[in-house]
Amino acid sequence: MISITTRFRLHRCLTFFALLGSSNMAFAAEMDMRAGVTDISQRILQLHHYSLAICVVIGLLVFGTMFYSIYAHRRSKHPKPATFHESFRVEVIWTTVPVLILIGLAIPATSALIDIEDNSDADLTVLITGSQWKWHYQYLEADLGYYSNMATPEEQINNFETKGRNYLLEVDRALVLPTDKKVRFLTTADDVIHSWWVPDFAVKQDAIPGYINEAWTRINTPGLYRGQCAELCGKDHAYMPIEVEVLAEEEFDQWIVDQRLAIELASGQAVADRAKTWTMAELIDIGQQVFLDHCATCHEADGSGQGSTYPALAGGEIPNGPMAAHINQVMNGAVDTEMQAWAPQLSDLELASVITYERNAFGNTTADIVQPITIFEAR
């Protein structure tokens, strides 16, 4: 009969291997590929563990082979060495093992890897433009499109305030796809080569300047799922997340037909705006935010620039200059530069608030004002 103390001991030994057993496969699942929320995502990381396993046995009998020799054939023991120089049935086999491993991995991969290529017969077509440094969704279907900008606050990362639990993975817009239908990517580029990756999705997709890339996923649960440019494309690749919001196939109807509505509404605002004639105070007022949310990074809040990459607004040739010569470069960028063109981006009152905010912030004290009338003009 087994005494309390034993029994307490072997309580514990049992306990102490129970712990140790959960705490290895909570490691294990969090350093493991993650599974993702499509069906080619989780034949990837099948195919993963298939694949390790293989990696796994072979190893353990290479080193056990080695490790036995080793052993029981150690100099000690003065072994006598075999006479045979080869053999034929032992170059057979570990000729014949290798292919037949070779081949039991390549099917299934071979398999996946077709299903990943084939984009055809989608539901929906999403065209994707990478640019320094935010993203552009276009739903050829429906006509629509619109930017996606990094929403974390500058206070966040200039260290001002605590770092929020999204830090440098929320965005402005997310983009919004349906469930259960199949939805392709087209990626490209504006300036320099990008990289559209959602881990959730099991897509990672560069998108390159001149050249149009696909891809194509299901997504099978409804759910906010982030991603981030995943090929260093400038100073400011950090702060290039993917956000995508992923509604029921009911819910993505209506909020195509929401985003229609609100697209007429600023269209009526915008005929509005052109209308009014503002005044300095007012296109400085909304400049200065303009400014801060698109310009300050490379520009500096103060306009101070960053050497000749990112030049200083404070006394600048540029906002000091013609007014016509600061409207087109603000407008339509600067070629062989970084400097983007905003006229796709933002409205005609963003834009005639910026310039304006431009050529009378920073110490400079042109007087102009510049009205959204004559950026639609300028159009």
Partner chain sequence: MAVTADHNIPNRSPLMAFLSRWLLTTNHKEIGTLYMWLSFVLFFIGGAMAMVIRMELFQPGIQFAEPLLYNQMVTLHGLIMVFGVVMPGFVGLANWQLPMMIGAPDMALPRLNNFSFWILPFAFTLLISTLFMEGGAPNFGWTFYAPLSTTYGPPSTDVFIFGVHLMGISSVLGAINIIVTIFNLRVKGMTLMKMPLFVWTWLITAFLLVMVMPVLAGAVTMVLTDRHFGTSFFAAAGGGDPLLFQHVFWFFGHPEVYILILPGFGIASQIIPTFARKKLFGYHSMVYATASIAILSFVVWGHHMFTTGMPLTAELFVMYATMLIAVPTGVKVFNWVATMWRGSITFETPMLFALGFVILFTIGGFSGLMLALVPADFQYHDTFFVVAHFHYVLYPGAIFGIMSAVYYWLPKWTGNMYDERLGKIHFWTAIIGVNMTFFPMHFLGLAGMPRRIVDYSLQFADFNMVASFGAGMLGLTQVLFLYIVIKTIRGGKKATGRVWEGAEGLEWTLASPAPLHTFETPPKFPTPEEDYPRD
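Could you please show the structure of the form predicted in complex with its partner chain, as a counterpart to the form predicted on its own just displayed?
What comes next is one chain alone, with no partners or other molecules.
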């Protein structure tokens, strides 16, 4: 009985909200939860509106009563207070009615949750690995994987350049997914806990070292969708965005073929790079760019570092010490520090050039040159 009347009231309330929304769409989009592009995200939006409407109605009733009392029972209007101070019947009513309302809320929430947690029968699986501060995507069926780094330049962050439209929400390589397929995400992390969140899919799943969590989505509309890491993961937590490019099924299949081809070409290029003997100038040129892209966020562009957590490379022990130790540190990282292993992330040429750069920049004068072949042998 009660839940039916509540439903009715709710329906009217939702209509009210819908009108509010349609009167100024841009405004509503900025203030409300995103409807998203999956059935689940739209169901969650409905659940959000439904619970919000219930809260608004209860709030209006309770605060309405309260403000009426503030108005009508103030001393100047109501000098003699009543003396009643308990009523068993009233207490029972306002204990049981909320329970019934809660049941009315729990039913749609439970049914949505059961569907959300059904990870079975996926068409495609992507392993998502978070690390400080980038995402790695591995297409398990296609033997294809790559890192996705934020593409917003430092100059925009430090207010030297005008901020672009997708400031902090753009990456160098987006995750690519097909429409109308059940995509299963497996999430894990290399270092600390991260959380992979794309609001338009209503997928937020923590990426925890030592765990593999599951989530899934089925996207209805092609397009470009953006998200961010949602779990505090250290210094650059704000700078690990997610970008997902959703293609129609045939385009997606073609994209996979193209990527496989690109891998073949790259490995041909790598062979050529190894065969060549590079000059100091060439390596420093490439190495400087690699350093700015990957290393400068912690060690700073001038190699001055940030305290003991991110040691200075200018005059540093490792860039001026034995070359083998330096190569090892860059390739394999340092245990129990934020220095990560770069061997899986960079090519032989990139590693060789960045190490050469570090040994000959910031006032370091070892005059050492590292060739890609050395890196290849160290792998």
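Basically, rigid core = biggest C-alpha set you can superpose within 1.5 Å across the two forms. All of these numbers come straight from a predicted model, not from anything done at the bench. Positions refer to the first chain, counted from 1.
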| said: Given a superposition on the rigid core, I'd like a yes or no on whether residue 42 shifts its C-alpha by 2 Å or more between these two forms. | reply: no
| Relative to the superposed rigid core, does the CA atom of residue 107 travel 2 Å or more between these two forms? | yes
